[in-house]
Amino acid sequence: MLIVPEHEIADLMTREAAFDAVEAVFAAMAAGQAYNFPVVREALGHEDALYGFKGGFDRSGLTLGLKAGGYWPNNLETKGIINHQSTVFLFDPDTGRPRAMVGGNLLTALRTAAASAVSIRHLARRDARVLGMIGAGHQAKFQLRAALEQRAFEKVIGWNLHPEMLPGLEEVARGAGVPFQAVELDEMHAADVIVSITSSFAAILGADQVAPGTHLACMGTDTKGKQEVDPALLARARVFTDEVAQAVSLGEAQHAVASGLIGEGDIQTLGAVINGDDPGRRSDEEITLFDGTGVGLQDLAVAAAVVDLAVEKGVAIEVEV
């Protein structure tokens, strides 16, 4: 079995490689060549932590495995390590033997950012110039870097519940040569693309705070009860997701479906757009929304890519099992 430690990931996986891996697995899912296993996600009753498993099998890439991990909200403050902790395990689909164990923290951040970037690439208007960010935590910086590469953005506007965290986003934007402005939520109406990445359990962005023609990537809702936007916004938008069943059960769509504002049949997969089976955006006035719930196959795709790179560069550790 091969081990790729967390500290090696930054030198192996690029945003471009993560984008390619996630885009390919979305396409494989839509083509029926890859599927996710049911998600297990539970509150431990210890350290206020959420822990779970996401896994799947991609026949086209012969990738089988799971990611184990979750969210420990006290980590950063009490232990000086990030709150999200995870590890990816890959198995040989021909024999079931373990193939690799890969540090999953940076990979999770990169694949989550890649998923929203793929949605922007395929669904945002070509003339999008203003990027809005809702949320300014650890993951938001990854989201911003990846999003800025998808269009010729001329300005970034940002909102966060704790505005003192926004300078972190401003640093990323200015590093990319794009001006940044802190705004109130009503001013999100000026954005052509909005990325939300929070841990909220109540709607933050209202339906009337989004302009026609906007593309939204809602990336924070991945658990029952979590919510970032008004369900009425999904009723106004054409909704896309990574996996429909997961979006309805634990994604942003859970609230709109429960309220009867949309049905499961109103939600399309982003993979169908990538494959050319769905037109995606149909007009410059249409609001598009990507409900990024985060599927296990994304983790497996980027982990498999990083294992190949680790072997190529001679940094993978081989152990007997």
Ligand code: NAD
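What does the same protein look like in the form predicted in complex with this ligand, given that the last one was the form predicted alone?
The following holds one chain only.
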């Protein structure tokens, strides 16, 4: 079995490799070649931790495994390590033997950023020039970096509930040579692409605050009860997702579906667009919205890619099991 420790990931994994891995696995899911197993998530009753497993099998890429991990709220304060902790385990689908154990913390950030980037590549207007960011936490910087590579953006505008966090986004935008401006939510109307990545439990962005032709990647809602946009926006938009079953139960679409504004049948997969089985955006005026809920197969895809890179560079640790 190979081990790729967390501290090796930053030097090995690129945004490009994460993008390719996530795009390929979304395509495989839509083609019925890959499926996610039911998610397990448990409150441990120890250290206030939430722990769980997200697994799946991709027959086309022959990737089998799971991500085990969760959230330990006291880690940073008491132990000086980050609160989100995860590890990916890959297995040989021919034998069931363990193939690799891979640090999953940075990979989670990269695969989540890749998902919204894939949606922008396939659904945003080609002439998109203004990128709007809602959210400025840990994950927002990764989303911004990956999004900026998808179109010739000339400006980033950002809003966050806690405005003191916005300089973190500004630094990323300026690092990519793009000016940044903090705005009010009404000014999101100027954005051609909007990425939302917050831990909000109530709608932030109203349906009227979005201009025709905008592409939105709603990435923060990954749990029942979380919400980032007015459900009326989903009724105005063509809605896409990574996995429909997750979108309607714990993604941004949960609210629009529960209130009857849209039905499950109104949600398409991004994979179908990648495969050419769905037209995606149909006009320059259409609003497209990607509900990125986050699936285990994304984790497995980026972990498999990083194992290949680690073997190539001779840094994978081999152990007998």
